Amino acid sequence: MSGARLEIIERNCKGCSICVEFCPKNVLEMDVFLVTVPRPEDCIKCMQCELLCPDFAIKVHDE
């Protein structure tokens, strides 16, 4: 299964880390106050990060 492309909209991200906490595959990490995507190939496209983000700062795209 190929990974998804995760788009981080930096101007919207407030660094709450909700997406990091709920990612079942640990695809996301915090880099001080901004989420990063160090392992996009592990993404299973569950959409939890996008659905739970209170600021619409992350989008999951099929690749």
Second form
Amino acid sequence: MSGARLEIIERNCKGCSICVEFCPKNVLEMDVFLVTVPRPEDCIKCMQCELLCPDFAIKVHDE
Amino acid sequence: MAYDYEKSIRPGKLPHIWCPGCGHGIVMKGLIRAMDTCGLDRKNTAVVSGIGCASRLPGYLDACTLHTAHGRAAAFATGVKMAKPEMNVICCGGDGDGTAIGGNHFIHACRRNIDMTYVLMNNFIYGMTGGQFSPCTPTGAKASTTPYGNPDPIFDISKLAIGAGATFVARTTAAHPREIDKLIVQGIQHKGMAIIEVLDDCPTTYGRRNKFRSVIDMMKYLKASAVPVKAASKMTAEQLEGKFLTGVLFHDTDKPEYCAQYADIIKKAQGA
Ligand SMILES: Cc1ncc(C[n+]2csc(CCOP(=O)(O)OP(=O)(O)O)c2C)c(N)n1
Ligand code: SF4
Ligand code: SF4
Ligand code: SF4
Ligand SMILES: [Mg+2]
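Rather than the form predicted on its own that you just supplied, could I have the structure of the form predicted in complex with the partner chain?
To see the whole picture, the full complex is given below, headed by that same chain.
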């Protein structure tokens, strides 16, 4: 089930934390104004983070 | 997996101008997915807006876009559709643009049932100009112009559209991203005026004045306040207090579409 690669487009991220809050698996964390991915192995590829990010700043790659 | 939005965005346009957490970006992604699902040729698709934060949306899209005067999206879009009925026409804009200064154009486009899809981002406020109240600011809510609370009742945009004659009317929220494209797709496929109202968050000028401590509070509020029409039919008026109905609220396929009617007039005038 694991094996997602989460890509953060740092240039676009505005640090709103929507992705962190709505991730059902607590994969993401804020590092002040930038999102980070401390637990990629827990990702279930539900796509909530990518769908809800207003800034085209997070992508869930299948690999 | 990862969706390729970038192919639909003009090169070099990101990051966009919207504030951190502004729902307009979520709506733009939904619109891009819907345009892809419908296979719209971007050279044959006009995306038209008025003025406001929401109305900045078309400027990012690689399509035929028109950023017009405040409140006039529906009027310009009507002109485009009449001149080129074969084009797909999509309007987008905010609650202030569409129901205050542009309310007249909005209701008359609905009345004519002209074939277009209007994505109206209702964030309950004039975001761009600093948070003045709009016809969609809830009664009692605070805006920069209603520091003691808004005394006005609201326009229910979807009911307004149905009453004015639009033939496809649907509602969702920025917290329901998959429903955004699903409803816009249905709107695009519908022959006639389709209104998709997306309840949306403006953390900067609405949220902070109205006890939403963060954008997350606003998103949770939108998520919790949406009741799908089917579920609503089993609920009491009390349970529905303060909630929004979501999904397809109205769909009529019988009313004639305006461009088709107009084509008949042209034929008559030509003596055919
Ligand atoms: C003729 C005219 N009157 C007023 C304005 C100022 N103005 C710009 S945007 C706006 C309101 C926008 O509100 P809305 O459509 O809800 O968009 P939002 O910014 O909330 O997304 C106003 C009043 C203007 N640009 N032109
Ligand atoms: S895809 Fe789902 S589980 Fe994975 S990081 Fe995004 S929100 Fe979390
Ligand atoms: S939702 Fe997008 S912009 Fe907001 S913190 Fe996450 S990646 Fe950054
Ligand atoms: S002011 Fe409000 S509507 Fe405008 S970009 Fe900021 S959050 Fe969005
Ligand atoms: Mg607004």
